[in-house]
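Quick heads-up: it's one chain on its own, the form predicted on its own, in structure tokens.
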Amino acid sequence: MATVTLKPTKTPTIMFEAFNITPDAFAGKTPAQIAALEGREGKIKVTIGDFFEVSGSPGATAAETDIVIAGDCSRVKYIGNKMTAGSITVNGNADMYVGGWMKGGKIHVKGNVHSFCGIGMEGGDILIDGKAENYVGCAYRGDWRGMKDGTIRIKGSAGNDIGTFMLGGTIIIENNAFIHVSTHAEGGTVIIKGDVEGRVGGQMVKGDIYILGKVQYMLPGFKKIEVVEKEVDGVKGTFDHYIGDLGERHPKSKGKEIFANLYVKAAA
């Protein structure tokens, strides 16, 4: 796989928009070539080279190129925006809009992320060796549409709302959460290996959650059904299984109403 390193050489003023950070725009391009591709400071129009130092060559497509970021990104969103192939390393932290709406591919993030990961994924994988803030896998403020497939892994702990409308998809924290986990969900799995306050499944139709450790406090609208033994992400164990949101209109198949399912495990 051709690799193409960005060493940050400036921090930006405000936050940079770099769309353009992906395997899919680097494909078949000159290190001077992809230096000059556009992004934004605010609204002023910059370029990648105006914070990063570009060396290497990627290659003549997506799926051949490799991009490793030597350094921090903290300041900078929309790394890996839409991107269908490849692969991105981020040797340090990243702000907002990690893999958003990306189809395909690979993001490890060896730091910490900013809010919206994987907003509007659809396939691919995305792996965040630190923390997550709020939003991961989530719809656009204002849509209906959240992740619809690939798979999300946070090692570190996450914030709140996490997969709220998410249609498809598989998204592991594994560590706390805080609140609002799967909220409007049409679908897709969180796994949330640590302990989460409250508010999970509040108005989802369907979809299935799984909760390792603690809910501190759980929604009136799901009903325990049953006590079963799972295998979840390589754990083992008993899980209280409820279903919900019951407070919801539900979809039928043969007659039969479909609820989203949450499972937190059974105390021992």
Contents of the next structure:
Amino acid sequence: MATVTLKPTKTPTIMFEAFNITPDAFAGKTPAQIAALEGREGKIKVTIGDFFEVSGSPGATAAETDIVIAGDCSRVKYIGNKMTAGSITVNGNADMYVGGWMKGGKIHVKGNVHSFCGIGMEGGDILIDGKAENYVGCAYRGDWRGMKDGTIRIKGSAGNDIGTFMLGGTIIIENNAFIHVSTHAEGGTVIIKGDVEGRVGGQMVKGDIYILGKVQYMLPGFKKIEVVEKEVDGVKGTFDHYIGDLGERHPKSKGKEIFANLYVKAAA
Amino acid sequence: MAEILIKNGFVIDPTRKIDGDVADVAIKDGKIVDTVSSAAKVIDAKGKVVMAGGVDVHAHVAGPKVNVGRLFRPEDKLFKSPMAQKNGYRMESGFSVPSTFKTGYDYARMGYAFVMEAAMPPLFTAHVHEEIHDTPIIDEAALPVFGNNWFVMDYLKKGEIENTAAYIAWLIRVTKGFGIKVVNPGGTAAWSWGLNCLSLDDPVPYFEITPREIIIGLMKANEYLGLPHSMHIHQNNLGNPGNYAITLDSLKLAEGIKPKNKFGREQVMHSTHLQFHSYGGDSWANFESKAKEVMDYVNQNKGITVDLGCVTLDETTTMTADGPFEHHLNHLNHLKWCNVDVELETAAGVVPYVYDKNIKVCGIQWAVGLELGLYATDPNRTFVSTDHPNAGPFIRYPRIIKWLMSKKAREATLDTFKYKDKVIDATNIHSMDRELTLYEIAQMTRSGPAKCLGLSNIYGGLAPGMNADVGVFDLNYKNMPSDPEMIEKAFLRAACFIKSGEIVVRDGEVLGHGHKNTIWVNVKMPENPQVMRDITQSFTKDYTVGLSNYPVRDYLAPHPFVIDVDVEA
Ligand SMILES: [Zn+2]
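Cool, the form predicted on its own is there; where's the form predicted in complex with its partner chain?
Below is the entire complex, every chain and molecule, led by the chain shown above.
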């Protein structure tokens, strides 16, 4: 693997939309060509070189390219946008849309991320060591086709609207989350290891949610059907198994109605 | 204004039966002329096709339901909105429901001069006109909807054609409208009660009138007034298996009516987006094409014109005044749905739709639209449309032209279908060898729709005196490309487009905002005291707006082209 290092040289005045910071865009280019790749600062066309010093060299393909951002990206959006392979490591925070519409490869952010991390994701892995704001693994505004595949792991907490319109893949929040989990989902798995305030699984048609902490306010559209033993992301426990959202349509498979599953860790 | 001479192109002008003759087209002061001076700017069209500007008889491009489509589909803009072409031009956004600027630019790039907004809710006319004004380059008009209007249903129930006509004349005048649009006659009114009218004799609740009576009455009122366009109808039971039977029954209602107008129009009924109304079978399992049966009837009856409403196999946005249909569609595809009631007048619904080539029904719908065009014996009465954006966005017209002109292109698309064999079994497309000519395409996109709208003296041809709307397309008439993709490419981005005597597109790039006009019809009819009393009373009793606030102010249509119609009592 070949590594390209981006060293921040200037803080963007308006957020830098760096949709070309991807192994796909970097592969096969010289540092000067990478520095010349386009981005936007508001409505103005800028380049990666306006904000970063580029060193090292990429591989011939995205899969052979690792990108290391040696510093803070709190004002940089769209890192890893639509990437298909290779890796990106951010040694600091990142702004919105990390790994948006990502198809493959790995992203590791060692700090926090803002909202829309993994939006419309189709494959690959995202690991965030800190916390995430809202809309982790959600669908784009208005779209009914959310996260399809891949894994997002947030080691800290997350805000609201996690996995909205999710169709597949896995989201793991290792700490607490606020409201709206898997809203409108039709597949996929969301695991929240901490507590959730509420609105879990609203209008959910299909898919699984695991809550290892507490749900402060349960939605009335979920019904408890059994108590089960489960192992979830390395944690064994007893769970109350609910099905729902009973207010939503539910497709049939082999004559049987399909529901979304919500597993909440049973009180000790 | 400058003079322009388009030299040595292959001219195709069905209005004068010119088919590919190498000739010059001269332009002066916004009109086509016989000759120009030596100072004229010369455009070399050698080896290229020259046609009049395109005329779109039916598209949804301005007004509240179009804006609902824009607002509730942000995903229609995601990764589909290129940056403006260069400084001085406006942002272009949206795929199936483009922004007003993109609408004007894209029509111009395709060499279109005139577009009819096909369904204007009278109460929201101000909005329609504001959007039309914001759409650059192209001339536009709008058809107010009448098929579920309380006044119309009241008068027609009592058999009062003259009062119906007087009300329509008043409404077209105050809304700066163009003609009579009918959407799911009676059905949309029934939708207020959660019902629909799926047969010609289903009574509308409360009004106790039937779709049959509404259709006949509005055709009679149209000819009483002598409007440029005929009654323009979206029939009952759109989109359902087996609906070709009610389609034929509705078309037959035109048989008893004679055209009466001073605009050269010969039809009394324009039946729109016929594709959605030409289905056999009684379920989605045995759904099949009845395009042949429907076109056999249309071909024999000069009193009818149609537009195709071709499915283009895209992800698009459906929007119609057929409120109950959109509710039905939402229950089929489970995507988002918007529903609006427009007091006393109409309703509307909007639902996104994905015409997926991996779904058998979508493949059959694609075939039905093209079959209608290929069965047409009179291309001057059969027009290219997608019911934009319902069956696909208007930027696919060049693709439809490609399919109509090339069996190879049709077969290539059929080969991409997951259920190719089932689609072939349920349709006739695979056995049809006809390939339309450029002359027939010019009839379907220029001379035909212009005549149907009663606008053949200004649009659709290249005779001296007509509007100088001229497209030059990179196609060699004498040596057409073997690759059908080149046909789509040529019609998608005109080599040159002149609108109102000004070059607005060169090599597919917009050069200017042109001089757009809003066309409306000023129907002058002797004052009808009873109808004026009814209107005044209803605005006091039923409407949430005052009568004085209802008419569209002149400033909202600042570039009008007014067609006067004097109604003899
Ligand atoms: Zn329509």
